[in-house]
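Just one chain is shown here, as structure tokens, and it is the form predicted on its own.
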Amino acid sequence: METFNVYASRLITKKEYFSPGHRACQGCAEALAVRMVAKALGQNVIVSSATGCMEIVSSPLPFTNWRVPWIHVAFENTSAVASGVEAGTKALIRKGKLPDKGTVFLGMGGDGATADIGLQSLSGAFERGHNFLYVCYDNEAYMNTGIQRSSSTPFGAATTTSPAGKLTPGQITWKKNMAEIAVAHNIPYVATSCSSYPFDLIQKVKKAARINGPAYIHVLSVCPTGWRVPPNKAIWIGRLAVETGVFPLYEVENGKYRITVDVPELRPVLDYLKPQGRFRHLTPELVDEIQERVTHEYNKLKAKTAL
């Protein structure tokens, strides 16, 4: 244990640049994964950050939990302000009227933000090779105007536009793979992770900042709002998703794919989804044509390893 606690004092600094005071939910695994983000990347960081939950706790004017730049952009847009940011840090590096230090340029946003709102913008800057880090707080829906479904809600979730029902079981498409979308770009890194494990993204934003070229790392984050459990549950979830293989936690550098929290079993898939109220109606055969696909998908994955 004094091993470890070392290890991760070397990895973790106390310094807090995305500070205490916000004013997100009770459990919110979000705050919990950009607090850990903001930690991994220090104070050499200039932030975009899309419009969503984490924009709306951390910056009700006058106040602010950013103790590094920060800009608010639109949803559609994050990803061309970040890219702007660098370009143009880098013009004046060029002519000689700022010194070269490194700077990380980090886009963020939530899953509507990444998924759909931005995806146009997010994926023209992956194609012009912009030197920047983009990381998507996945909590698979439009949790902050009220819990609407993206295209990264679930296949079965309830929300507020993909009701269960009689004819309908809630979320009706599979929820989108962005990490193999920026995969598809050739871009130098891309990753999974979850705030439920916060040694393995940390390591994984530290390397995405010493990547030359884009970056992307695509963070499940619990919310118990919209996922309809306790607060104190959060942290489980977020286990629960990694074990049963819903979430597989893996990284892709230079199209090299490795499982960097393995599993060797996978727990049921139903483990994961009956203790979520979002998921309560689902019946036994939903159940089984979910565990079919994560199967399916996570085999699929572990090929991909083997390569």
Second form
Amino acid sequence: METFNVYASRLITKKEYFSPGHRACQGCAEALAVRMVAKALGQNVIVSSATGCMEIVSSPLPFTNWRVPWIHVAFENTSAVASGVEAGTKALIRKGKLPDKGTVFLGMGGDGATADIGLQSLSGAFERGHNFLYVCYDNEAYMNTGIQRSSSTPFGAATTTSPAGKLTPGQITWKKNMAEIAVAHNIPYVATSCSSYPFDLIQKVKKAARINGPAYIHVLSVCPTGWRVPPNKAIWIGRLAVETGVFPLYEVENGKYRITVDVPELRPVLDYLKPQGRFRHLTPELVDEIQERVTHEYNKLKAKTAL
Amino acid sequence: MLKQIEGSQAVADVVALCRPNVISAYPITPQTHIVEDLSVIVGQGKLDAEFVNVESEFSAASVVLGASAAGARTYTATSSQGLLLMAEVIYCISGMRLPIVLTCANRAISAPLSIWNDQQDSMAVRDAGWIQLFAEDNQEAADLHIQAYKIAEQTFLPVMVCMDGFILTHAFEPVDIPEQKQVDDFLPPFKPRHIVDPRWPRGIGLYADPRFYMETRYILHRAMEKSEKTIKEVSADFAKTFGRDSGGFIKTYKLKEADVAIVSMGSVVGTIKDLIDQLEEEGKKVGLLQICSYRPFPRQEIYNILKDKMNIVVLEKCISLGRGGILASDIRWSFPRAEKKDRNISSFIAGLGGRNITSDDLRYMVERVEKEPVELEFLGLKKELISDKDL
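Return the structure block for the form predicted in complex with its partner chain; the form predicted on its own was the one displayed.
Entire complex below, previous chain first.
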């Protein structure tokens, strides 16, 4: 799957582990990302999920969309729960009470559960070195509760708690760089991905699952409802995020940076901002400010890949 | 084997004998020695367990939750602020019916910061669907842990063993630590009910809309009530196997003939018993009702035993601010309305934030209720520290 061609999609399993019939909004690119990650990991996985969109759309008692073992406890402790599942399984395997089948331990949460309320528990699990994969599905706000800003909401985006008005231009802080925070923990594998690039995502998940120790994948997940875009434009918006350099796709393996979806020439950020209702209030000056920041961050990343 | 050891060491030794697979905890005074001692036991290879050093109590509770859901026997310990930080997960553990055992080294709650003993912390989570057992001394604290695993794994309810911080955790007393074989014979291996296992995929922790939520609470409440039988059976079984009485629902001391019945729980009952003996020599008939299982609350037992007692005094190390004695409310509720009329049930709060409860304090309390019933009084309160401006 290193080089993709039209036949590559046939290599992906037809089996669904995150089944259809869930209650996500039309065009939800996060549900798509979850589906791809589930396909990449297959049957031999235990999922620990944070509270949030993906939990709420998939687990209304007495139904579940999960065809793999799945546990949800609370908003802020997914990584600790995954640590516990991993530690418990490890102990039971060592004592011969469970067969050693190389089960993957997956922790998953949205940007709020990862970058805000669950950051401490994630950091703790990284530091302790549990053999688990954490996937953050980043839709850039608390969408489940009705589009409130998080520390992962980009500068300028209007949300219900960072409204655009006379005094504020929407979100007034810059997006927290979770991937870099993960890299700073010196874990063996960190990557960014996006469900608009399914092969990139699947490949990274498979790689991360093979790695011994903590791995982190940050998946940009377009939210048509919260970003104010038509549902049929979600995939296109995700591509624009990558093509404009707003959300570059890269991986960091044992500290070595590599851009996985190369964009020889970045498109202007306006191409990405313009179709989205959450940015419609932005003045040309603010767009320039965002452009400057995006270019700066992108060059910083490029410089790291050259090391 | 009889050992002269610290309470924390006794608990650690006994927990290790119960062979937990995963231990996760965060240090907090006065619980710290328990997990220090356990980490040494694991480190020396005397216990094969995963010892997960977490970054907070919240994660400690979450780790044992995850491990228990994976089918492991688990252990954690905490106190005070740590238990409050855990509170959200405490509710999740019982709601998910995971038989986790936790030691609460009882300590006061901030603010003001106090590391010293009272029982406000475990009281703060009394409604969470955890069985709460209170130890009188270190022998009982040790014994209760062995019973706790058996009770938890039979009822699928988590058990909190409460022992007074410092007064028990840091006290050196002779404690009989059983042999591994005795514990193995008493405590069968953990057979989990629902686990996360790729061989049998299932969802745990699904959300319940209004069509389903209330039933989960009802079932949990009934399970708590039904656990009464298990607690008694396990305690009786323990007495048969180990040759000493520990735990159970309630215990009494010289209560039968008593004119004044003191109700209390935790380590203070030792001081109360001494006073009862002294008063007996002076010709006064005072007895004790000691609560071991605070949740489930032994209402029927209490009623049966106290129904002839017209002068009851409840002594507790916690308070519901704006309401009064918590245990006192529970005791008052144990009597049908018609039988409350001529019955005096006095309420005393004592020992908050580690203030000593002396024999003189207790003597004063008994003399006070002999004269008249007391709605609510703080025992040993220093009035000179309180000005009118404060009130």
